[in-house]
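Only one chain is shown below, in structure tokens, and it's the form predicted on its own.
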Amino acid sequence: MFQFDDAISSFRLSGEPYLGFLGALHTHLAPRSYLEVGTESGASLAVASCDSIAVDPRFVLQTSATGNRKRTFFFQMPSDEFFASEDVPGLLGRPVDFAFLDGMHRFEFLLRDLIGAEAAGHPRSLILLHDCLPLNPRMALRQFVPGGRSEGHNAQSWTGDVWKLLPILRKYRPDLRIHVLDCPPTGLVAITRTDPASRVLADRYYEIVDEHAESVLDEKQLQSFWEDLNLTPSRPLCAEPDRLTALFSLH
């Protein structure tokens, strides 16, 4: 699931890589509608085969734009502008079954994206948050700083402070069902039992931001953060799709 390396004060995740797990979700859950924030190169969009919406302020697609999907909507704009201006269920012809949020790596941005995605879904929707598990304090900085040689292939990884969504949701949305998955390089957070009518996060947004704006992860706090996680192993779920569908069934 995860290991701690004292030599570099860093954790390592050893589950299914996140794109592989994302692909397994699409294959076995068979969503009918998909929303993605933070498409960039298109690697994550490529595994979707249903009607999809992709949002990114600047696309640099390195894959087919349409794949084998009948309909794909691209919105080259900030996600705040997208959620403020677009009727997501109206575009797709139904509420969003599955959302993948991988936008700006600052907690207030991800919080707003979560508010928008939940409102566009239905009570059995699945929302996936990326990059919420920083492996060391450097990754959790609000500004990107590259790592040193000791971090190896993780030297360019950056989570920012979106890890704050975990304590935020524990406090303000205990009604949500949350699984934290051990998917390299920086984890996935799966949210189910959503409530499109909920106004808790939107109504208390500024209170939440003020409460968490100054919190940081030093090495001691990072250790405590990881000790509080109840990680769900991802590889067994990919190997046994019945378990995957039992946890995250959309229909």
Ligand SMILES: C[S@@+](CC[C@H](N)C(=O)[O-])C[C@H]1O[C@@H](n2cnc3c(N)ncnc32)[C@H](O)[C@@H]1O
Contents of the next structure:
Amino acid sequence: MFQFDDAISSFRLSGEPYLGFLGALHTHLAPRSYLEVGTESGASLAVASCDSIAVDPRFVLQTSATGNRKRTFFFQMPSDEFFASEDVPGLLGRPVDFAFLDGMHRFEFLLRDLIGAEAAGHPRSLILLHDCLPLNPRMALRQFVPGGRSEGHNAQSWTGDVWKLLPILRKYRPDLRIHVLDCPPTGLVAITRTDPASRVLADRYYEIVDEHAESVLDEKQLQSFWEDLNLTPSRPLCAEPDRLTALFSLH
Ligand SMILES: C[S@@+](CC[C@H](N)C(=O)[O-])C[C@H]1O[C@@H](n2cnc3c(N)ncnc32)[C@H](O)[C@@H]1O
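Swap state to the form predicted together with the ligand from the form predicted on its own:
First the chain shown before, then all remaining chains and molecules of the complex.
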């Protein structure tokens, strides 16, 4: 599921790569509505086959981001503006079945995206958070700092501090069911048993931000962060779709 690579002083995940896992979710769960925050080239949007919304302040679409879908709504704006101005279930004709949150890599942004996505869904929605497993302390910083040569292809990777969502959700939302998947490069956090009516994160937003603004992961803290993850192996779920649907069924 994961190992620590001494040569580059980084953790490494060995499950199904995240785009393959996203594709398996679309194929086997058959969501009817999809919301994506952070689209960039369209690689993750391309694997969605249902009515979709994509939000990004700067699209740089390079793949066939519209796939085989009939309806795709593109919102070229920051997600805060999107959630403040748009009626998401109204656009899609139903609440969001499946959301993938991969926008700004700072924890308060992801927290707001989660609040917006959960409110637009239903109790059987699936919300995926990307990049919550930093592989080394540099990647986990709030500012992007490129890695040295010893980091090889990871040198340009930046997860930012969205890893803070895990301790935040454990403390403030024990009602959610959370699986942390071992999908390279930097993990997927799958959230189910959502509650669109919950006000906890919105009402305690400033308290949460104050509590976590200053925290960082040094090497020792990163080690215990990884030891506490209780990772769910993704490859067996892709190989046996019945297990995937049993864990994440949307309907
Ligand atoms: C890592 S990329 C997304 C990659 C894409 N999901 C994929 O898997 O191929 C992150 C994207 O988030 C976008 N982003 C940055 N700030 C944002 C914000 N406030 N709201 C929505 N998207 C944002 C960036 O423009 C960038 O395109």
